[in-house]
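As structure tokens, one chain now follows by itself in the form predicted on its own.
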Amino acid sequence: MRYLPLFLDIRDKPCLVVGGGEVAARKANLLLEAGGAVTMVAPALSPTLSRMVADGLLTHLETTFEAGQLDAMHLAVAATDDPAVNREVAAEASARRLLVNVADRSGEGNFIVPSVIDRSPVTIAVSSGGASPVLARLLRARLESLIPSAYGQLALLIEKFRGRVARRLPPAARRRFWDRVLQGNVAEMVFAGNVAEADRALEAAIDAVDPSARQTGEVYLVGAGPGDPDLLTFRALRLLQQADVVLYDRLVSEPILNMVRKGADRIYVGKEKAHHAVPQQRINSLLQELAREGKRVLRLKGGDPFIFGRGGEEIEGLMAAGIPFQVVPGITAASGCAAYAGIPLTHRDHSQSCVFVTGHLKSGAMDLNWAQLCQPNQTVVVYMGLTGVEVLCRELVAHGLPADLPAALVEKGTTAEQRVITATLATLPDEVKRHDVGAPTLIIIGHVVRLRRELDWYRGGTVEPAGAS
């Protein structure tokens, strides 16, 4: 994060803007909207600024910049068309430890002015860190279309009753109460323009709350997908923002973890080869314990909870304990990684069926139905097969598949670090060693791998060894 986002109270605070053109006018207008007392320094003003002075909105010093003008100021903005003057303003302001912004030169000041969506008292600021103001404005325009102006009225309504709710409910119950309000009929009444009706409905909802009632928690089993945060479902994203505590796996990517509500507790329960941070039985009991405390518990799993995710075991315990839960499917690694690798899992000319298996080694061997895996015109997708890739390829050939059958390994699929190694059953183990591959990986075996050469579309980094076709 290049800049710390802050919302600054400048109401009635003296603010200096150096410059007299349209850029300076935009800066002055923003400061005025926030309640600042603005003084303009410029030998001459644009027509816009002249009108603002005539209307008594700001003060004009008809002169060039002098360092003493910064005395007693709360902040300063340099917005002239002379870079040397702007640098002087920034240097003098910094020497006085003042906040200073230099228009269109983010690196020369110590704060930047973001694009703003004003739904007072709700304010949303969008910044590109100075990298692309145009991009920030485009993002603001998109958000403008998604956020009704009535959100400001909704915020004012909540503000009216906030203290009353705080006195009536403890923090956890309070948060759940407001979640229901903001996603329920009270909010819809405000959006429809029925503010008085919403006021009465909210008051009735507060009166109906029983502070002594035991809060029932809930568990959300959520599939995080194969890594790309854009592949999350809308429901998954909503629950990420609601959870009180999150139990997450090793395969959940950092960008997705960053979407979790900031106040939520995080518990790592990942599993690696020969090492489980938390045993599965303990995960099962922990979900129940946290829910009994009245918490909303998010069990966040890479891929899909019900495809090699042990989600079935976890909800069996929840059902037996009478704890409510939801299951949110995710894009499993097979479909996500294959799609990003340009390898269709089925194809009319090459593969009419697809089998998913797990490649865990047990005492150096794989306990798989080799006869089922060695059928013609079939795609075999192997989860967690990196450690046993040599055993896997050897046994498939030994049970009848041709040694030159195409095979691919996808490393960190769907992410910016994705690598794809295409080879054959005979050569894949050596290629994996040569390229120093690390988890998470997915192995795809079958004639469909040949299609990657023409269907490759995702530029996440690729490896194409000789003899991979």
Ligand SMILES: C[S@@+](CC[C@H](N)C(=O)[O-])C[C@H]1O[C@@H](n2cnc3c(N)ncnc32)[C@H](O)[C@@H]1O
Given for the second form:
Amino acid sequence: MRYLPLFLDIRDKPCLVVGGGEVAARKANLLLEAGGAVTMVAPALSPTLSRMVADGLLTHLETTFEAGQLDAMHLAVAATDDPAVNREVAAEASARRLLVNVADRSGEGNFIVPSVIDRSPVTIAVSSGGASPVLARLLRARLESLIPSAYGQLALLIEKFRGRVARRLPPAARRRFWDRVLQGNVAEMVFAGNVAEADRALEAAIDAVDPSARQTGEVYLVGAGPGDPDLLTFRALRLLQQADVVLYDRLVSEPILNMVRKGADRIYVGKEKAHHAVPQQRINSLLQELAREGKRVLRLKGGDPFIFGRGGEEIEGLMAAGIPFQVVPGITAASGCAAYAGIPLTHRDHSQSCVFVTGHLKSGAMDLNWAQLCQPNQTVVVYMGLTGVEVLCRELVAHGLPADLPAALVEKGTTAEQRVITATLATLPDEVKRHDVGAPTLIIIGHVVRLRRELDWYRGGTVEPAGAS
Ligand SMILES: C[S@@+](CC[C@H](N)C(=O)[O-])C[C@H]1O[C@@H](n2cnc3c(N)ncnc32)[C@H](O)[C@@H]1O
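Starting from the form predicted on its own above, please write out the structure of the form predicted in complex with the ligand.
Entire complex below, previous chain first.
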């Protein structure tokens, strides 16, 4: 992070804006909205600024910049069209350890002014760190349309009752109470303009809540998809934002973990092949223990929890213990990797069925129904098949699939580091070694792999060995 976002209290604090044109006027307006006492320094002001001076909103020093004008100032903005003057303001202000913003692209100054979405007291600031103010403005426009203007009213209503709720409920119950309010009918009433009614409903809800009631926790078993955070479901995102504790696997990508609510505890229970960080049994009991403490526990798993994810085992225990839970499906690696590799898993002309299998080795062998896998016009997707790739290809050919049948490896599918290597059943094991392919990798076998030649669209890194079908 290049800049630290802060919200500054400048109410009644003296602020200097050097410049008299449009840019200076925009900056002055922002400072005024936050309650700053603004002085403009410029030999001449734009008509807008002159009117503001006449209305008593601003003080005007009708002169050029001099360092002494910074004395007793809280912050300064250099907004002239002369880079040399802007540089001088920045240097003099920095020497006095003042906050200073320079409204040009020079990168001078020690703070930047973000694009602001004002739902006071809720304020949202967007910045591209100076890289692209247009992008920041675009984002601001999107957020403007997403966030109802009544959010400010809602914040004021909560502020009014906050102390009372804090006195009545302990912290965890308090958070749950406010979650319910913010996602329930009180918020809807505010958005519909019925603030008085919302006020009464909130008061009644506070009176009705039983502080001594033992809260039962719950568990959310959530599929995080194969890696790209944009592939999360809306429900997954909402639950990530409200969980008290998150238990996550090795396959869950960093950008997705960054979406977990900031105050939530995170417990890594990741599994690596032949190296289980936390045994499955312990994960199952941990879910129950945490839920019994009244927590909202989110179990975050790569892909879909019910596809080679042991999700069933985890909820069996919850069901038996009478702990409420919900399951949120995720995009499984087969769907995600196939889509991002440009390989349709079925196709009218090439493949009428598709099977998902796990290819992990047990004592050097793969326990699969080979006859079922070796059907014509079928796509076979192999999860966890990297270590056993040699056995897999050998057995498939031994059971009747052609050695030149196309096959693909998708490594770190859907992420920026995705690599796709196409080969045949005969050449796949050598390609794994040649390209030093690592986990997680998915194997796709079938005629559909050839379609990638026309349908490859995702630019996440590609290796096409010579001679691949
Ligand atoms: C234990 S399974 C979990 C599958 C997961 N529940 C799902 O629905 O995708 C782990 C295997 O999924 C595959 N996998 C998961 N994410 C992947 C990704 N982003 N790229 C390639 N393969 C992936 C790999 O074969 C990996 O060994």
